[in-house]
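A single chain, nothing else alongside it, follows as structure tokens in the form predicted alone.
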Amino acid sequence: MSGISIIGTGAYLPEFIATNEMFTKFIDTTDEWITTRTGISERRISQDKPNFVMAAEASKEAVKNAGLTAKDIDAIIVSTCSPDFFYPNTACLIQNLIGANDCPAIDINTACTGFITALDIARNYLAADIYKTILVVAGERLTSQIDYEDRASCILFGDGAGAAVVQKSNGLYYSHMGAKGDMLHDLYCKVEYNRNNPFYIGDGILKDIIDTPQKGRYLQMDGKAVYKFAVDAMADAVEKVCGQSGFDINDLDLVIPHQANLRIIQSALKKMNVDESKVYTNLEKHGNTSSSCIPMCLAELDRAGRLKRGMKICLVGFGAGLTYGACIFEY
């Protein structure tokens, strides 16, 4: 089976650090309350750079780390659920900023599952010999969608971007993706169109979503429903992708989960029966950066010298949609 080789990684983190203590100044919370329930101590917030600029910075680092130039990139695939523009897409903006050739520039949105989805799409292009070198990017500025009066959600999210340069390899690759579109109300952020538009008010489903100003503008989440879905979906996705590959999860060298909430990760790992020493997390310092979480983890591991050729790596995540997915590949 045609696999992938990640030949370069990159990440960008905003300079501003928002600690848990800062949240105590404007909402009823404590550092202990946040840390105990989420595992998060701080997160980065972009005060000066839009999403596409952060993503371009991560892309430049990944291309340089790969020993290439932007002219060597044959396609750009970007995951984001917090774009700065409806159009042009974020991939086109990145293409321009990094100085790539007139290559295809594609955006996808499966929310927090996005990097896994984008990597899977890239792998299929590479396996079909359509492109040789693909830049896969995830950039998110979720803090622009947050209601900072909502104690349950505002503490969770941060900003950042990650990127990987990917080529075809002879190594193994397996994936499993899915979605539960009937759970759309459990996690969403609506585009703030004209609320007087009859089309949007007339449809029952959409009217339910926009019946308050907060629901029309900010991220909305049913924490209990998302928690249960996430634990089950992540464990199920890993079980299925391991079934395809013939590996037991503990045969893998590294598992990188979506960095949503430490309690979700721990519950999913318990259900998977995986050795926690194989699992990498960084949400303590970064919070939940949506689809950027996993490529940022890859970049951190790469810089620390912890990624070795031949390692069997599993990526697993879930997101709004509700979506979920996992892949196993040989690094």
Given for the second form:
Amino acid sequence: MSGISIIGTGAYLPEFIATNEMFTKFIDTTDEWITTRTGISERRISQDKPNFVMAAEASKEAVKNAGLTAKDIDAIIVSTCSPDFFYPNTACLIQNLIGANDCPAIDINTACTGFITALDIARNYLAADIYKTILVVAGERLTSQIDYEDRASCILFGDGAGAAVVQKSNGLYYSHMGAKGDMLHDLYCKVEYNRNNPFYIGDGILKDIIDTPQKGRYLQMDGKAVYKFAVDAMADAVEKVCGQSGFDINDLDLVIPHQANLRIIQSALKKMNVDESKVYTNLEKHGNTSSSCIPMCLAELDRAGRLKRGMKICLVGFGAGLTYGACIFEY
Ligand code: UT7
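Cool, the form predicted alone is there; where's the form predicted together with oxa(dethia)-CoA (UT7)?
Everything in the complex follows now, all chains and molecules, and the chain you saw is the first one.
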């Protein structure tokens, strides 16, 4: 078995704290509604730093905690669905900011499932001995895609970044991933290209998405559909990955789910029959930071000295696509 060893973690959180109370000033909501329906009390919003700068800060901390310098990184894989540029990609921007060598710098986008996907790709590079040390990063500034008049979505999201430096290990590693592209309408954010292009003729298949009114540039979500999908997909992915490994979910030491909504997490846990004490959440303070949630949890646990070598950890998530995925690895 070829596994992964996380040898350093890092996270960056913007300074500005948006409390639930602040939302009551401009939308029809209450702290009580947000807390009971989502578990979120506050989230951070980046007022000055673009996504790639936040991601570079998290990366620097991860590299430092690994006892390495940026020159030791052989490849950078970044998950983001809220990049600052179409191109260059965020990985190239991070490579430049942290002063890494001319290593491969790759972005991936499976939305909120992204860190699990990036880690899975890194694991396969490591297993094939293509690279020795990989920086896996998730950076998200989703608040730049939010319609702050849409009370059902704007209260959910926050900004932040997380990173991990990974190397090959002899530990166990299993993963299961998938996507349901036919559920694209349930969660999406469209790119606003130049609509005055005289050659643009639209697209019959996705006409309802492509020809959007001006609000269409924001994140669009059918909360109930995503909620239902999330509970089933997370429970199913964990069952599949446990099935591969031969473990019962309660044999594991730690489960870190995507931090979308505490009720989604609790319903999925119930379906998985997992002991709640094994599950780590931080959404109360950070909200949903998309693919950054999981590496930010890892960094918090690491800073608190709660990650021990040999621990069996399960990461599980879902996101726009709709995508889903889970992995089990030995820390
Ligand atoms: O990374 C993935 C990202 N997306 C998600 O994870 C979203 C998953 N979905 C959810 O988390 C939940 O569906 C929401 C938090 C979005 C909504 O919670 P819900 O319990 O499913 O509420 P609901 O949609 O059934 O709405 C219940 C009521 C509605 O009012 P009426 O129609 O019953 O009068 C909503 O208009 O709550 C209303 N509502 C609000 N009320 C106060 C919706 N948002 C708010 C709000 N404050 N912020």
